[in-house]
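Here we start with a single chain on its own, the form predicted alone, put down as structure tokens.
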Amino acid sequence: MEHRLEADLTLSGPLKDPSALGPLVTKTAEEAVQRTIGAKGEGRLTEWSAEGDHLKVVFESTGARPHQALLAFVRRLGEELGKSQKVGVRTFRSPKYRTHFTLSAAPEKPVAIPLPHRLTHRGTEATLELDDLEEPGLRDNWMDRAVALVKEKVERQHYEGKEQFWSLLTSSPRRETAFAKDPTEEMLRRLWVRPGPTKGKWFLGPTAAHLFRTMERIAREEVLDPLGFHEVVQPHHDSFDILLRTGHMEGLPGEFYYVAEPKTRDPVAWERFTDLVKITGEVPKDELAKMVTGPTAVSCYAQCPTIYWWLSGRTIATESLPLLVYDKSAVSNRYESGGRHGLERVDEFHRIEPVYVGAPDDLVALRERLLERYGRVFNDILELEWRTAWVTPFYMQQSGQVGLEDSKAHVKGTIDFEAYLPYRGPRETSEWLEFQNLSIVGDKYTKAFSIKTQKGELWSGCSGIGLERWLTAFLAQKGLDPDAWPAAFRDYAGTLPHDVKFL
């Protein structure tokens, strides 16, 4: 590993003694390369000159990478400047950055960063030079977050269209079924629902909406209060700062509903935009651009993300260990573009989601009991036909983001609950629907949150509940007749509201 750094330092006047700058800035690149590269002869001063009140100086290393010893070096030489020449540094950039790197596979294409750069390899060794860094870049390590993008995407190249990790756990026993329509074109017949006015969304009738609720009381009821969970009570909007800890915002940014803001409440300022409203009978849409902020943040993805917020920077005391919490009141949105179908994959959509932080050995055994729970309910309550899988994306497997003793003992990683679904066909080569899951992610969201505990490793897990898909879910495979249902669903449903009449 080789790297080459050259830089250019300003500073904030002209040096009153300039004979003495070449042992002073020897010295301190000594120092420097010592205190963050370490081991002699890994690291070095190349090169220096000085004209005016500009310094550049190249630093060079092998193994670690030398930004590190430049923003030591520009720390101690300012302090030492002020002292015997009174000028400091006062900004410092790099022209030229180069890293040479080693790839898990030879790239099978072109690899693209959004920063001024120059990439090339030679089967697997690879040499990437940045442009035009600015001081924030170095000192946020941009060099090395640009090469574990390009490891990332050389990887994903060589994975992406292979299938996610699957492998079947448990499988309940196999039902008759007497209904085989899709159960959302059957409400709609019924008028029991409606396409919501935007895409995506629906609006629920006194009986959906009634079903839907029964749904909801049956998670709250048979899973969330046997196991000592309690309710809390989160914000709709989730903030970036939130979705970059969690890594949402890299990973999905092209499926959240952006949350945008009125520059102002000044019924002055918005004159404009009324009058062509009362005008034309429309919303001009570029006029509202001018009078609204761009997005500030996300209408909620998932609950979990906010939920890590509210105990990030704390000290969970060992008495409240496992803490268990669930938030139902914020709705999810998620844009789903062209997959829409039915009430099973919406853009907005309403679930539980269960969040348990603990001791890694308290996780798995609740995960024990939180399965025995659901199996209650699916096996007792619904009757449905289900089924259990251990899944992992596939490239998080080669990746090794999910190690191999995990993929066998099930440690961390998610179980997802798939649920026959007739009418898209025969159950042994139709796509059942993903109803449910259960995950402990280990130590990935307490680390990036920096919630701590007394003593010991603290993780945490999730598991969302989906309401219309657990109403899906049951209805494709019941129907829409009450006597039909099983009598457990029957005594918590009680009875159903009379549907309203259009004429």
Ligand code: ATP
Second form
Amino acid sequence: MEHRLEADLTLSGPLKDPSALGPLVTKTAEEAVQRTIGAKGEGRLTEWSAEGDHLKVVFESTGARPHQALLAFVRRLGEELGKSQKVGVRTFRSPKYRTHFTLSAAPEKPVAIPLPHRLTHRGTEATLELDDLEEPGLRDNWMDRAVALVKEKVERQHYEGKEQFWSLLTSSPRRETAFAKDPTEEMLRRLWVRPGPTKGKWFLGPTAAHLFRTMERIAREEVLDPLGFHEVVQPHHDSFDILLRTGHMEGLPGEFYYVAEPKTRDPVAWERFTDLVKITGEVPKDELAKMVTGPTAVSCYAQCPTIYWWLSGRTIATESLPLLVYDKSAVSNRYESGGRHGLERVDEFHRIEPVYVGAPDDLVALRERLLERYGRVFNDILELEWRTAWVTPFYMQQSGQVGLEDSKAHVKGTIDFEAYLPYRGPRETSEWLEFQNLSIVGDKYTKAFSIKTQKGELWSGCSGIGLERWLTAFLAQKGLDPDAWPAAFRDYAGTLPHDVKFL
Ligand code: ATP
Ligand code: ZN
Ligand code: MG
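Having seen the form predicted alone, could you give me the form predicted in complex with the named molecule?
Up next: the whole complex, starting with the chain shown before.
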């Protein structure tokens, strides 16, 4: 493997003694290579030339990519020239940087990356050449990140279109089908719900809201409170920084609702806008676009990222572990586009999200207790026909976030809970509804957010309790008539509010 980095340095002025440059360049380059590439392959300065206040150098390496050597070289050269000739390195850039690497499989189609480049390959041996890398790109390892991106995109070509890994874990007993309609249609017919004024959102009238809150109470009283979870209340907007750290920003930019801010709250600045509203009776969209910023944050997608942010940079005392908290305040917003359906796939939904942080063994034990408690709710209170499956998205397996070994051992990964929806057809062939999930993600997020413990490893995980999904799963199987509901659920629900009568 050969890497070749050409770099141009601009000095802050002409050298007083150009003849001293040669020995200094050679010595500084040797030391820089020694410190950064060292014995991990061969590295060397292969060419250099100087003219006026410009210096050209070429580093080659068979080991680590040589940009760290360049950075060390530039730093040291600047110090030395400063001392001897009162001249510094003003800036540096790379007109060409070439690297070789091995792909996990040969690309099936061309791979694009958003930097000026040339990418070629012979089978799995790839060569990437980046043009015009400026100083920040060299300092921030853009070459390494570009290589990682190419590898990821090639891997994605091989697993795209494949189903996510799914293997059945448990099945509840089969239950008599008492109802086979689409529960949202039925709720609409009874005027319990109304499609919201904006995309994929619903207004729940008193009866539906009562049932929805009953689900929430069951989750808290049967699962979260007995296991010692405590509620937190988190902000509803996620910063870009948080989503960069979790990886959501690169993974899901097309699923977010973005938040914009007014550029000013000065009524004078808004005068043209308000005058137009008064005259036209409409919202002048172009004028509005001028008055608000571009996106500055994201409306909550899931709650755990902001919970990790709350813990970031902190060391959790042993006595507070495992840390067990949940949020039910932030409402999830997702751009579901073509997938929207009834109350079960909406753009705005309400989840309770328990998050747990602790020693690996404690989290594995907690998962058992959560499974047992959830099981009791779905079997004895809601009396659902449901199943669990071990699922791991392919990208997680591929990117090494969850290794195949972990997945086989069922330590790190996700369990989906699925309910049979009779209105969708036979249980064997129809798609069941994922109504919640439960994950242990290892140290992915504790690392990303620098969350520490006094001793030992610190893992985390979360569970997404989708209340709209609990409600639709229940109503899809049991129907809307309270007499047909399981006694334990009827006890929880108590007296339903009278339906509002509309004429
Ligand atoms: P799906 O595969 O159905 O899109 P997901 O994998 O995107 O779900 P997660 O991000 O894992 O869902 O969120 C966990 C839970 O949040 C889900 O189990 C479900 O209960 C709920 N949920 C997710 N998306 C929606 C939605 N669009 N409408 C209602 N509930 C949802
Ligand atoms: Zn989560
Ligand atoms: Mg989804």
